[in-house]
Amino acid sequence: MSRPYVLLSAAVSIDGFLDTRPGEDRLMLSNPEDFDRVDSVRASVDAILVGAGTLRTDNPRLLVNSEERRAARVAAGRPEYPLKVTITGSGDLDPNWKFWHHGGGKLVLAVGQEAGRKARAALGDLAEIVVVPTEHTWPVALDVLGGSHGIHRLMVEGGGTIHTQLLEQALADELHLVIAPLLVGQSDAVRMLGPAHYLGGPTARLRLLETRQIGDVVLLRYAPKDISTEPR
């Protein structure tokens, strides 16, 4: 069964952290320049996902803003937007949330029966709810994507966790890491990245596929699938 091609996409502060302490204001990385850089990645991939997380934290839509670019999807004879697409272990999905009220079509991947259960109970017809396993979980997730929903491309926009789990599983096909010229300092702030053993330490180094300066910010593209192992 063919996957999806993964894209991890996250602006972090120069000391790695994506937000401020749970709690404070929602602090904000990147600049209107970049902005439109992720705009115009959404608008060429095929479904957008975001932990249930970021949804209950950020509230976000996860649009395509640029008309130009919605027209030119039509146009292709694709949808107007990407599939948007959650993960929840719990099921706790909140019906007022602004994801489920704009663009087009929404799906929730349910890790077990149980929280599939209570998002068919929070949610009604607001989305499509598939059932995934507690083991296996993203390995089952991408094989859903890119088989019965024909996902190429899939944009995953967060949170840290999940990025975390799909880098750590070797299922990441490349990252867009965004720095920002500022240092958040708060130890309980929000990282952006737990421990991924599967990167091999300190020893490994991912292949950079590109450096942008946009505005204040930097890009970095990379391949963490392709590493290599340095000798100690």
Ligand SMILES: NC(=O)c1ccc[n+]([C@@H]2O[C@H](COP(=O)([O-])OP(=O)(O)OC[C@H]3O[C@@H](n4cnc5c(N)ncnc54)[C@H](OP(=O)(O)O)[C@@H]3O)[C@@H](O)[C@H]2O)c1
Given for the second form:
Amino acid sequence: MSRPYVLLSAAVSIDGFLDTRPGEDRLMLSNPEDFDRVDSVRASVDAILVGAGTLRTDNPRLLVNSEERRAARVAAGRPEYPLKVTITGSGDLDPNWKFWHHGGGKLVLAVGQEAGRKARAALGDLAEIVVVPTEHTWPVALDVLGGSHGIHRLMVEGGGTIHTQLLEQALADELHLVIAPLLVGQSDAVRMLGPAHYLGGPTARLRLLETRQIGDVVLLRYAPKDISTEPR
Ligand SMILES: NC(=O)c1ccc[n+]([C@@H]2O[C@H](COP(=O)([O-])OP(=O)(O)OC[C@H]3O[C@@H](n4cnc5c(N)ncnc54)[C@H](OP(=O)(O)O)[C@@H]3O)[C@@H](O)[C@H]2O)c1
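Switching forms now, from the form predicted alone to the form predicted in complex with the ligand, please provide the structure.
Up next: the whole complex, starting with the chain shown before.
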């Protein structure tokens, strides 16, 4: 089966956090210029994926905000908005979240039958629900996206649980990491990446594709599968 090209995207503080501690107000890490860059990446993909944890915490819309970019998609014969995808193991999804009520198609990857049953009961026809297995969840989920849903390019916008799994399982093709000039300084804040056995272990060096200053933040683009033990 053909899996999509998987692009992970995140903004972190200098000390590696995605957000402050759970329960506090959402931390704005990036700047308007970089949000516009993220919008352009969204406009380039077929689907955007976030975990149910991010929906619960941030209640995002996840749209392509630029009218010109949406018009260009339509002119190119693509849907106005990318498909919006989330993954849940609990099935605890709130039908009032903005995610369901803006943009184009929505798809829930429900891990296990019980999650699928709960998601269907909660959402009705707000989203398509696809049940994926509790074993080999991510390879199967990517096969579903690339196969029956025709997704060639997938942008993953977090949170940390998902980024960690996709990097650990060597399923990410590209990582866009924005470093914001903030120091969170809370040991219980939300980390970008959890402990995991990453491809090649701690001595493996990811290939750096690009660095770009965007106002007061820096974008680092990496190819996570292209590793070496030597500096290059
Ligand atoms: N700075 C940034 O760029 C950025 C971007 C996105 C998010 N964030 C922050 O990240 C935080 C949320 O991150 P998070 O790690 O808590 O949540 P997350 O990665 O968004 O979602 C985790 C949830 O996804 C589901 N899930 C993921 N993998 C699964 C698997 N293999 N099997 C079954 N279910 C799976 C589970 O949902 P259920 O709980 O429903 O089972 C799990 O609790 C928030 O603070 C948010 O603000 C920051």
